[in-house]
Amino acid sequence: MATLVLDNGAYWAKIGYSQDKVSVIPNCQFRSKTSRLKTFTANQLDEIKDPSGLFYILPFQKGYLVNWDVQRKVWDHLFGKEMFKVEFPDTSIIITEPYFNFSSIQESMNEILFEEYQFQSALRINAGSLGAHRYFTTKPSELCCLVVDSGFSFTHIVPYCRSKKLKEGIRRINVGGKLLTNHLKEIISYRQLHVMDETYVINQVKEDVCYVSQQFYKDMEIAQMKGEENTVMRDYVLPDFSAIKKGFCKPREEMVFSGKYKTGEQTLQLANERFAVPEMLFHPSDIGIQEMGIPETIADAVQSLPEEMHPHFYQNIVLTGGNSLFPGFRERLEAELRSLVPAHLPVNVFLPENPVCYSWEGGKLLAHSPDYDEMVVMREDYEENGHIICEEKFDI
């Protein structure tokens, strides 16, 4: 009996059997400029020769699964012969869904898993719950943890106590990787080069050069200096997809501070964009989103919970999701929390080795845990009782 773990994110699907390694695959379809008619699914992205002007077709909008046709195509591809060769009647699936998911979406998912694919059993769970399970497994003495999951659509802050989430403490900030990439596209288009269609390229730029500033105003001053004194400035060489397959940052010693490059490559000059973009995670008000940043939201979430639990949450903050990969993210979050939290409470922010796959690893551990069989819904039970059995069993 195999168990397939699928952390079905809005941008990356993290998928793999519980006894194997994880694969991280784009959870979307693509169309390229060159072959307008052909649609590429998930990891067929690698077959596109020229990903400039790449058009994304995403199953998720604003963090919820709304485009089932696209999701089905991606799943068919993942479960099919080329990828995981799933034997549905002998396979159990652990699949993630967002917090406060709509019941209509949950019912559609039950139907697709049990009636179309006919999995033997299924467990629908929040990614954060898997992350918390992973954390509690490695630190069995801890009773509480606070999962900060900063992904493509949202940033969620969720307190867990003994593997149960405390609903009254859940907070959501509407800032995620998609917003950051779009904002970077707008800034670059306004200042240098029209890149509004180049989501793929600019997303790569964001991952390569952006970082979280420890002292925003000080870095702002450095970013305005001229010449060599400006230690923030970087030249990013854009890919042309013939000679340069992937964009890269010019090493400091090769940068030309006056005049143009002789080589004829197309470059972007990035200074304050490097830290002003991730800054939105800490100050969404910078671009007119009237919400608190991550540190204040964490303090607010913990405040809403019983006081005797506060020390346990502040000591066990777990970062997951792609945005936590920005250099300096953990340090800045810990420093800002330190100034918000009462002095006698220790603050500890934990960044896992691979925050993107952390929840998937939790699912892998859960699949091997003795309670697993109690948690899943079997196909026979679903056929007998319908959606109600899933509602009763899954802690969503």
Second form
Amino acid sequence: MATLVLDNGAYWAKIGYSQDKVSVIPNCQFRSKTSRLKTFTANQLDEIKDPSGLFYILPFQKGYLVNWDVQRKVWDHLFGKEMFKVEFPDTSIIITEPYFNFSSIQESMNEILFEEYQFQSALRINAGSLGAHRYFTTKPSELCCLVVDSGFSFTHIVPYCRSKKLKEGIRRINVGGKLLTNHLKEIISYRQLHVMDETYVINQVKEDVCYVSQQFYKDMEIAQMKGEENTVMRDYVLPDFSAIKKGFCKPREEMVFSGKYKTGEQTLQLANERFAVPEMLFHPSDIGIQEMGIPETIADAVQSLPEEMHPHFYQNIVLTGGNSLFPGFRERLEAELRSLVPAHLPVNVFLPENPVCYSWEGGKLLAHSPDYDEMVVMREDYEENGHIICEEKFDI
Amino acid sequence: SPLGGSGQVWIIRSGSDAGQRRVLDEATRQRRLTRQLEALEKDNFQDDPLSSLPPPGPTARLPAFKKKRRKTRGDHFKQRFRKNFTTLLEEENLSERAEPNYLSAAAPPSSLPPRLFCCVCGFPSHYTCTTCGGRYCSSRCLLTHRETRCLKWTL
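Got the form predicted alone; could you also share the form predicted in complex with its partner chain?
In what comes next, the whole complex appears, and the chain from above leads the way.
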């Protein structure tokens, strides 16, 4: 009997057996300009020689799983003989869902897992709960933690007390990696070069050059300076997929500050874009979204909960999700919170070694815990009782 | 310096008399902002490469019949799996349901005043375009704005 842990994200699927390590695989299909007839699924992305103008087909919309045709195709590939070779009657699955997942989607999930794939048993759970489980395992003396899950679709603030999530304290900010990449595409397209079709390439640019500023207006001043004084400016060499397979940031020693480069490469000049884009996580109003940023939302969420819990939350803030990988993210969040939170309360923001896989690692631990067998729903239970048994057992 | 390093004066040719310049009302400005934000939600800006192919001719080979899925229940089953996000959210009927739920979890508006940036270069802005409400930082950026974006569809 094996347990498959699948953190089913809107961009990345983090998947692996509980005895093995995790694989991070795109949870979508792709089509390319060059081979238009073929649809590439998940990690078949690696087979695409020229990802320019890459077309994405995502099963998720606004963070919720709506396109089952596409999701099934991805899962067929992941569960199939080329990847994890799942023996369904002997496999239990831990699978993640978004917070407040719609009941119709939850029911579809039950049907797909039990009736179509026919897993032996299943546990449907929020990714944050797995992250909290991972955190409490390393810090067993702590009673509460606050998971900040900032991924592709949105950012959630989820308070946990003794492994149970406090629903009244959950907050959702509609800013995620997708928004950041699209905004970066838009401003580059307006200011320098038309890249609206180049999601794959610009996403790479974002991951390579963007950072969270610790001194926003100061960085803005530096970014306006000319020549070598502008320590913020970077030149990014775009891939051409023949000589240059992958884009990269030119090191400062090689940068030409006046005039053009002699080699024929296409470059982007990025200055305030580098830190203004991730700033949207801290100030969604920068772009016209009328929502609080992450620090303010954390304070708002904690304020809504009983006062005796406040210190416990502020001391145990856990960052998960791809956006926490921006350099400077953790430090900036801690600094902002420090100025928002009453002075006598300590603030501690923890960035795991691998924030993208942290929840998956929690799933791995959970699969081996003695409580696991009580938490799952067996296929026979579902066939006998229907959706109601899942509603009672799973806390989504 | 935005006014030219050697003390030149920029002459802004707007193409029409300042007094006759069109001014967009608040509702229109709000609609433009909403459209911009919706555009940021798109997965792709280009069309599906597959959709631009011509339909197969009469001699084209059709794909082989796929292996039948286990326990599919026909059309009803498939229809439910194709609804979009907005439909599914409406069907949840959350306004009738108890909180906390998806809608109540939305982060409230910020108490902090919004920061304003030039819509051309992205640096801090102190001025507003009288026509469309777009922000700018200097007369050079205002000129670019008027020529490229002001009364045109942004993206």
